[in-house]
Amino acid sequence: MKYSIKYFILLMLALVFTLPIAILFLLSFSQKWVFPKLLPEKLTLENWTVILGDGHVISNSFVISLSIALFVAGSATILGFVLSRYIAYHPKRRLLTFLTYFPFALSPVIFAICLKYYFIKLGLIGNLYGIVLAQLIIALPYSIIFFLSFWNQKVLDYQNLVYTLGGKQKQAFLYITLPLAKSFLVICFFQCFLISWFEYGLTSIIGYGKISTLTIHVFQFINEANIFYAALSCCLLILPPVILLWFNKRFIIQQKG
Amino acid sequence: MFKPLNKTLNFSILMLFTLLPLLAGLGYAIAYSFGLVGVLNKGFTLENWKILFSTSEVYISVLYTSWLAFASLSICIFISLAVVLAFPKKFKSGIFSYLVYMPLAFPSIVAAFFFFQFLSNAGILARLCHQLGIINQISDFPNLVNDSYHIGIISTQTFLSLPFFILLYASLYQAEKLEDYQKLAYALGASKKQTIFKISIPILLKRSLPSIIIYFIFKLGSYEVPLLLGKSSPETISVLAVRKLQKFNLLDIPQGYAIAVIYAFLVLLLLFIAFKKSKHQYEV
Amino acid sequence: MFLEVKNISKKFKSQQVLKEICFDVDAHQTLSVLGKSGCGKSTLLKIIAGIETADGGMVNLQGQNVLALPAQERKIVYLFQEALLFPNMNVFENIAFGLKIRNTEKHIIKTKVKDMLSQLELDGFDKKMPHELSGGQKQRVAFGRALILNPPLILLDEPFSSLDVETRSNMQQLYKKIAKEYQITALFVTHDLKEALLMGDKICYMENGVLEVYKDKQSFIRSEKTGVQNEINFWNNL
């Protein structure tokens, strides 16, 4: 008795993370879903081909989207990456780590309406450098934070060790840190990766619907209550993090909101 | 980048990213709010201030929206909490181990679209009902998705954040060797319940602090999922804040920089008591 | 003199970690430091090794002031109480490091490694993992990576405190028979009593930032903050 339980309640689990994503793949399939039908009427692969097809909006998003997260992601690891060493050594290590927390736990659409004049005045409303400037002012700071926990004592020993061997600081950085780093690097680059790919309230407003995301046309589509379209959108969406967990689980471990 | 980059040089990048659009953004929501810019502004007024908190638009949006974040974290700690404490070893490896990823590829906004389907009065569950007889036609299904109990947005977020208290707990429950200390309880004559309430629950709530407040703050700024699954009236803070800067009223212009002020010097205390809470620095 | 270390001072913050330190060294001898945790041993290393700086004073190695030169120009070796093998290299590539970083022609490198493999009874070892060897090993590993460079000064931050007793013993044996084969000139400090008799050629104590060096083994046992009376007197109490 007390088996069935637990085995009940494990396969709840299983499907409140499963079903979703069975869902949303099931309703990108479908065509006519009239109530109080359980199951679409119609299933087509006509939605994916039309949408996917050459010169579309969606995969012209689609494009889009995975530039800027790509750029986003590298800058973001990279600068965090130095930016983080600067603090985890520094003597107000931990005033600085506060000051990096905040941008980073405020809402990304309240800092963009805040900063939404200096993108004005710069001239950086609705194009694409306006928009992986924003999403990098929220990517960096999670960035430099994932980092901190990798510059300890350790590492700092190791690479005095490479100095005290005749390494010079190039050699200390490439053999030794850059090898360390490996993992966080990664991961990190695909945290932020997800980090732009996911957003939307601060796109919106520096994009100025100018600029269509994958997460824009979504909520065009959700407004426009075509649910099939919005199905597959969301299901673009999904599809690199799901991806990504494939290959290894320890990619996406963070998300905000 | 060889060499560690040249101090003044870090120094001035770190705040050209985190510290300078920051104080710029939050300089001109205050200036903005005190009528000091702006296409409308007189010079320093008051004005926009007495107006916001004459009305109870602003006190309910906060409670509101500390409510939603609340209500929707308990839920999700007491989920995780039992999850772990059932099955402590289900997450680390096997097929639960990579299930309770799954939440994670989602955004809000997919999410907030999901439960949608899921929960309106023409979705699944509604279906489902009527599949199994319980209801007759759509009106006879209560409403769960922009309705007064604010069911949607909280299992919303409740998926949403599922994952990352369940893989919390996990980790803490083997980094703060939770079985040993149970098995020392036990040894000293607890029961199973005092062994729980008693040692597993306190110790696993006090070292993931740090970790709901920070989240906490993340939930207050949530924008995607009530913009989708609220209703009109009362809004949360971001909702608010974007409606009353992206409409037309110019007057309401700087109503809407005083309530994101309003909000970055919440999170701005929240986050002060998070890092007092950890004892060392605060990783995520 | 081969090490002359002169009026060395640090502080920090408003803690005065070192104050005025002097002591020289003779050519492949071994001066052990004896001194309890958070005295400054290990700071003192560090200042000499170069990854630390000094407030004042004067290293001399081999007549040439090293304080102004950086930790790579020094060739003194700064051996962790970590052996901190590189993680990411197995034990060959790890005790080839230094060589590899100046240059060295690869099978010139190949004979040195195996011979130091032999002399540190690690044959066969070269394939494996840092994570795959024992503490033991590991520090073993360490000191080959060292001694391979030959540098004229080896400085040894208690390299067996985190061994097990009979490791321990082990090592401090193949310390003294590599630091006579290879005529070693090294700093061992050390918070162990015995160790530091056993290791150094001569010893000083270190307490507070101060360091006081003893003429010879008699006068250091004679000390009374030594701590070697209390120790005779226990056993002969027994």
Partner chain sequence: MFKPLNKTLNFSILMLFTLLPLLAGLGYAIAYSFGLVGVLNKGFTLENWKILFSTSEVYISVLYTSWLAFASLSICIFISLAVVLAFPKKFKSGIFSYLVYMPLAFPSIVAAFFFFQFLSNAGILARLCHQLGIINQISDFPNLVNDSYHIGIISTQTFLSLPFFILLYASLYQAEKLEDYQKLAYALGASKKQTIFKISIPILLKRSLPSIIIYFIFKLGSYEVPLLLGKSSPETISVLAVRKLQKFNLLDIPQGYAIAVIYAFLVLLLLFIAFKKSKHQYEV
Given for the second form:
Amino acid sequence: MKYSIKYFILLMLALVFTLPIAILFLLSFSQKWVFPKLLPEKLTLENWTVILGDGHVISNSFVISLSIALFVAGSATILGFVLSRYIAYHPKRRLLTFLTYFPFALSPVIFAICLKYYFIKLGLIGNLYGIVLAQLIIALPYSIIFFLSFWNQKVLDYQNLVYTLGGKQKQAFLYITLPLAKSFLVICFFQCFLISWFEYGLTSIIGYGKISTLTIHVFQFINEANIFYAALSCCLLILPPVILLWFNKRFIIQQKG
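The block above covers the form predicted together with its partner chain; next, return the form predicted alone.
Just the single chain follows, nothing else.
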């Protein structure tokens, strides 16, 4: 009896999480769905064929979003790893850590409005460089905060042991620090990628409507009441996170086990 209740609860949870995604995919293959009909009248591949064609605005925005997210995630992870070490062992660690939380004190939209004046002065409004910099302002502090827990006394003792045995700083980094930080680096990259991938507030204001990422188009289609293209864009939007989850389970978690 207990097992049947457990499986029923698990089944309900699975339905709760998968049903919205299933509806999105169903809508992405639909062209006509009139209330109160339970299912669409017409299912077709035409939406996917048109949007994934060469030069279509959605396919271009997908490539732009993917490029931005990969660059921001890689840059934030590397810079955050380096800067977090400096902050972790600094005498004024508490103050520097407190300042790192500042970008998260405001909502992304309000924060973007505060930054907009400086971006205009620097000529970074409405171009790709401005969006990348704006997203780095959010992703980099997160990366620093994430890595602060890694730089503990144990890591420092391992590094000092290498120096004591005659090793150099490069050897300590390659053979001690990097292997210990491998899982941290991968997880931080995933998280920073998701921060950039789903970012809307900063991108919409700093991009000034000239750089359209996939999240921008999702909201545009919703405002236009184009539910079929909006659903298709959402399917593309959730694709990279699903791949990252699979990669994390397949390679990271299994290797730890």
